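Quick heads-up: it's one chain on its own, the form predicted alone, in structure tokens.
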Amino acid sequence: MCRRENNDLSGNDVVQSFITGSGSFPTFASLNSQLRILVLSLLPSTISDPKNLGTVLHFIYLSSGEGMGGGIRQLLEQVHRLSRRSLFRVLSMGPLPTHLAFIMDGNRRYAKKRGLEDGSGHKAGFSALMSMLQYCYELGIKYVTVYAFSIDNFRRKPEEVQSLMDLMLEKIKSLLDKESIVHEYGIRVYFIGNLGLLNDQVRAAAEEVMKATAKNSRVVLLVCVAYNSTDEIVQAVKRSCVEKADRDVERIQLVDIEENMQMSVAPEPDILIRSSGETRLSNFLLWQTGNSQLFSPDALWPEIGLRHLVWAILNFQRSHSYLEKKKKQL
């Protein structure tokens, strides 16, 4: 493969050189088998936007010569990004959900299945969450809610709870990094639940993230931690009673309770996805999911990927008209 001589070629220049064999850019015939496969995989995305090919071929040009490994990684990322963009354009032709909720089930089973040490499954689960958030926000889904830690999880072994709290503290702090997904997509973060049950460090970190992202409005991430639905309902009823005062308790209306629910900052979820094939709600968003579509892929949470999200959205689109009619009848 030729060495790079000029980094100022435009995407169109690269395409022309690639096709005609002119200039210093390598022709298709001169590429190794790996790069040929990558170029061919781009053909579907070039149908929707031919400029995509020029962009990715430019990465091939820049990756020639020294630094080949880094160039290949960039090229792979560009291929995946362009493929997703084309796929999301197709999905956007139909109705899209406004709010997705996830029960991230199967982290411990994932680690056990692969013989990994304790905590490795949850770390892999966090990586899966970051990828899923990226897909959702690229697709234009504004609200994402995740069930991160139930109140019932405090009943686990003390050493396991402490390990999870340590991991949670690390990951919450990472949300404030300049390179984090929060800054990339302008995410406003809410932590939903009985935060008083968390240790001081985790609670302070969560409050810091909420304060730091309070002015973001592009997309929203709701992290349910030290949470279960019955506790949320009880707390909402208590706040409603305080607001009405003792003499007006009998005048409490449904709307009063709904306004005092912590999840009132977001609309009801359109889709609730629980990984690992389980179909139980596990005391999660019981008040909000009466009209939500449920999807339970067999994949454990660290194994969940783009194909599962796409399938859930396609099922949502297929039944969207029926669900909208049912909502109007309520």
Contents of the next structure:
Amino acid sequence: MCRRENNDLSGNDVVQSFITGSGSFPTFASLNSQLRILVLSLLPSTISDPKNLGTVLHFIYLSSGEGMGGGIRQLLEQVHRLSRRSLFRVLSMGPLPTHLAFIMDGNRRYAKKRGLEDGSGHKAGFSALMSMLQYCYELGIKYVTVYAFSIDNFRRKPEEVQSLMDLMLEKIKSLLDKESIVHEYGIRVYFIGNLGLLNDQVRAAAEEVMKATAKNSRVVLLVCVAYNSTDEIVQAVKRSCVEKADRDVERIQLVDIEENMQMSVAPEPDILIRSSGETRLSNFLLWQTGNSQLFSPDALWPEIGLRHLVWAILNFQRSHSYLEKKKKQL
Amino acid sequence: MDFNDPMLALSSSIGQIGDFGLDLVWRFIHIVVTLCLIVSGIFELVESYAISLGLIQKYSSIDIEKLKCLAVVVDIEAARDVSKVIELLRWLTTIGVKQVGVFDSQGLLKKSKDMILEMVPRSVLLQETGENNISPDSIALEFISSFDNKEAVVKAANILLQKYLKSIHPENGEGENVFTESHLNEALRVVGECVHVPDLLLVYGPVRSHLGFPAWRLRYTEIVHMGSLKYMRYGSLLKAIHKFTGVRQNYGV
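Same protein, the form predicted together with the partner chain this time rather than the form predicted alone?
And the full complex, kicking off with our chain again.
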């Protein structure tokens, strides 16, 4: 999240600065003649999305030498960002998934492979998650679900569980501290799972984030923590039974259980990606993935990148009409 | 005002040309993807024939004891060709698999179960024999459809509801919690469902998806995509089973 804040200058700010001369950017009038011609020639290609115009102008500003203080690194990141946006523009010519789910597998193996200390794999995994969320948001995918911590993971060594809980608390709190970023991107966060199994601090922080982001509606992030699909089904059955008993009704229907599933706040996932090449679902979203395309890239979670996401989406686009037909058959 | 209309028309035309260009690029990317998949398909085809002919050493023996329960998911279009399903089950019998659950979403194979049981040698219906009574030289078959998925959980939930309603009435005196995984498991058995978790699920269809296989049973199942049933290959089947026997799960620990 921090990295995104430094580089994600609003396209509108740059456009405004060019016109009014306010802020730290040069105006159109102050550019040399070659750069003015360049801006004018690039205008038509950015006309469909004004944000692209801001990005292009910012790129020109950096390449004009006046932003050299920002560094070559920023310039390269802007180029990377522009090419990524172009790629996403091409991908959006076909159907795009509405909901993507990730099983973030392979953090410990990554740490072992790189000779890092215990716990570093999970930190690297968190960075990979932030990158993935950024790509999904840029592509316009509205729902993203991640399997952060399974009920089975409580059976790991106590030190490892504690360090995972500490990392989770730190990252959840960082969402609160930088609340403006969550609001700026309009991310609504849900924590899905048996939250009663978490310690008080983590549970309280999670509830606070859910409350703070309740009004956001652009993008939804569902973090499955202390979650098992079978536990979710049992809890949904329990809630349905208690409701029916309260209303003195003696029959449960499928719609009652579906409404009481915690994941009912999102549509079914279109694609489920499990990193590290394992082919099982490990008790994740079993109820919801009847029509989902399953994808298992060999990369460990901290190694996951844009190419894996793009490959998954290209395959989704190839299978889209088949899966739509299947949904209608049920 | 007069100046704006041609400008708007111009920018709209530029936009349309831009979209047309992007669409061409998109189609070109998909052609490249298709070519990559064709090339990898050819390699897999050659490999599977080599495996079938016994040319690749490591596939000549498989530790089949590790595979207690196999499930096969068949796409609804493929399920109409029962002869292919029978051929697949015969291959599995040859390999030595003891228990196979065959799933198609609409239950077409359930309707043909008598014919399948007749045509697959030494096959028995799992429900009749029970999981623990399968003789060593036979294969137990189970026929599953979408009705065994969510609808089965609804039936089991109604059993738990009855138990719950009884427990909250004072005259009975019962106060136990009836909402645990083992309670739901037991309720599923009562409504006639097999709750055995398959070790391996082979998907025969265009897409790698479990297509609505009973969710309750899929917890730790390895899900492998085998491609189309029409073009199924014995070598690919051996390879998938062999790969499964090498998998080591830690079950979240």
